[in-house]
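This document opens with one chain alone, in structure tokens, the form predicted alone.
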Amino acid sequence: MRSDSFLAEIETRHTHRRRDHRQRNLGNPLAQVSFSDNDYLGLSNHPLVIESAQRSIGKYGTSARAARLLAGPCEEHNELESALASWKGAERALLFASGYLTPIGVIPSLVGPSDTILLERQAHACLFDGAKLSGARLRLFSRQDMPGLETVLNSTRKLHPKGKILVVAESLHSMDGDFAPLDEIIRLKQEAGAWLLLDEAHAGGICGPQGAGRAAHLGLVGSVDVQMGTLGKALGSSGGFVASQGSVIEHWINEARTFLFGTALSHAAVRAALTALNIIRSAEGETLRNTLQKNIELFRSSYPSSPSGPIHPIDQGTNSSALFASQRLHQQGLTVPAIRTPTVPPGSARLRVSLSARHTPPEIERLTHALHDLPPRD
């Protein structure tokens, strides 16, 4: 095969993406008001968070320089892990360099070819990638279909009585914006003798006592085997983490490849996240959550949307319709991203509105008026 076949295939795929309105680029600047990110409490620009990161850079520099096991003990990493474990009601927590790398290291170290993963059909790509890397059998379920999950669990246990079963679910869905029926998922996984890995990336910081997440909100922390979270959303920094039993964390320190071989989080990112976590757990954090909830209620009172959290999909149907709507809003000074295939299934392209405590009522009213003025979807 000639070497120019690489470029030929790349150009063919470019052509197909442009034809299907799936081509992305990094050249679009944010508009005056952004509803595109996951900084739900606005902590990435909090003065104390910024100041703590700056102090850390002055003390340690800009990089952790190596993987944790090579770089040696770090007081700030240990301090954040202890605080995260306490926040999540777990024995221990472990940091990873990014949210995406967390399940890619964690899942393959829990299950293998003789085991089965039951994964939400619309789960985040990082969960699919971690599942595929494990070599385990992969079976899908719809997150709101509990009879369907029960059927899959029972058939898996019957077909593979000696294999482990890992259920993987998002507590707050990143694109649909709905909360999973966590109490039912836990009941079913317990009856089947399975484990649950709960991705709390979008729920952490915004609900539950001290913002500890959906499992804490429902009083179900003790029934979740692995809680996974991120530092890059409500905690206003970057990185990922898991919280679980001490022996499980020790296992990942030795066998999670993205922990073993990846450069550790920078000290500045760790210190920023720790400062943000302290704010989240304080009275100020409660005020920020109340502000976020008021913003959600204001949006829902002005625009028909069913999710009760900060993520609101605005159905557009086709990729072209979603892209046109996003561009039209951008011209009015509003950044609302178009979510297209392959992020969502064909025919379900949408705008994704992400609300934050930093948004003001006039900004939200400006958004809802602009959404009402959009032309009908394709």
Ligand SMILES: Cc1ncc(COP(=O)(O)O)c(C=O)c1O
Given for the second form:
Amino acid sequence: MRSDSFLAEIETRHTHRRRDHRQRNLGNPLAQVSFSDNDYLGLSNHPLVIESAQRSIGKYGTSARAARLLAGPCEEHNELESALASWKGAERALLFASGYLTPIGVIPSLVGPSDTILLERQAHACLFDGAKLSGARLRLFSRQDMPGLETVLNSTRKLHPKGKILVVAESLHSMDGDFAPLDEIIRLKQEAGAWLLLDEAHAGGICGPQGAGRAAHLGLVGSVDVQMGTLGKALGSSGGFVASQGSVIEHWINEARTFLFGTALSHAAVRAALTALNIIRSAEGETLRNTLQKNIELFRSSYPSSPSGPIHPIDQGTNSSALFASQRLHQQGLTVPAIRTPTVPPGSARLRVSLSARHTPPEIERLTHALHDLPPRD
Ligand SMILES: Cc1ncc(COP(=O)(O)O)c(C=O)c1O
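Given the form predicted alone, state the structure of the form predicted together with this ligand.
Whole complex next, starting from this chain.
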């Protein structure tokens, strides 16, 4: 192959993406009011969170400077891990440099080629990537289809009686905004002798006692083998974590490659998350969750069939319709991203409205009016 083949192929792929209205770019500045991020409680701008991160930079500098095992003992990282473990009702927790890198390190050190992963069909890319990297057999299920999950579990057990089975699901779906039927998933995985990795990226902070998430809300924490979360959404910082039994965390410290071989989270990100977590667990956190809930109810008074969480897909069908609608809202001072195929299945391109406690009722009303004024989709 000649060296100019690289650019030729890249150009072809640009052309195909433009033709299908799925070319992405970084050019769009945020409009006056944004419904595009996952800062569900508005903590990324909380004065105490900012101040604690600034103090941490003053004390430790801007970088953790090396991977955890090289950089040496770090009080702040240990403190956050203890706080996360206590929040999640688990023995221990372990931090990763991002939510994305968490399952990519964790899954391949739990299962391999003689095992099977049962992955929710529309799961986040990082769960797919971790699953693929593990080399385990991959079987898909739909998160609201529990007879379907039972069938796949039973057939996997029959075909591979000796292999381990890892079920992987999100508790609150990142694009559809619905909650998975966690009690059923847990019942079925227990019957099959499987483990469950539950990604609570979007539920952490927003539901359950002290905002501990969906499993905590349902009183099911003790039945989830691996609780995964991110610091980059309701916790207003960046980073990812898992919480589990002590021996499992010890195993990841030794074998999770994205933990072992990457620079650790900065102290400032860790401190910001610690401060945010303290707020989330306090009476102020409860107030923020109530405000978020009121905002969700206000939005749902215009969209009654929309999910009960903070994420609301507004169906547009095609990529071009979704893009057009998003651009139109932007002209009116509202950022609502177009989520297009291949991120979502063909024909289900949508606007993704993400609500936060920081939004005011007039901002939400402005959004619902603008959404209703959009021309009919093609
Ligand atoms: C379900 C889910 N898991 C994991 C991640 C990755 O987390 P992070 O953005 O903190 O890297 C995301 C990001 O959007 C997500 O939606």
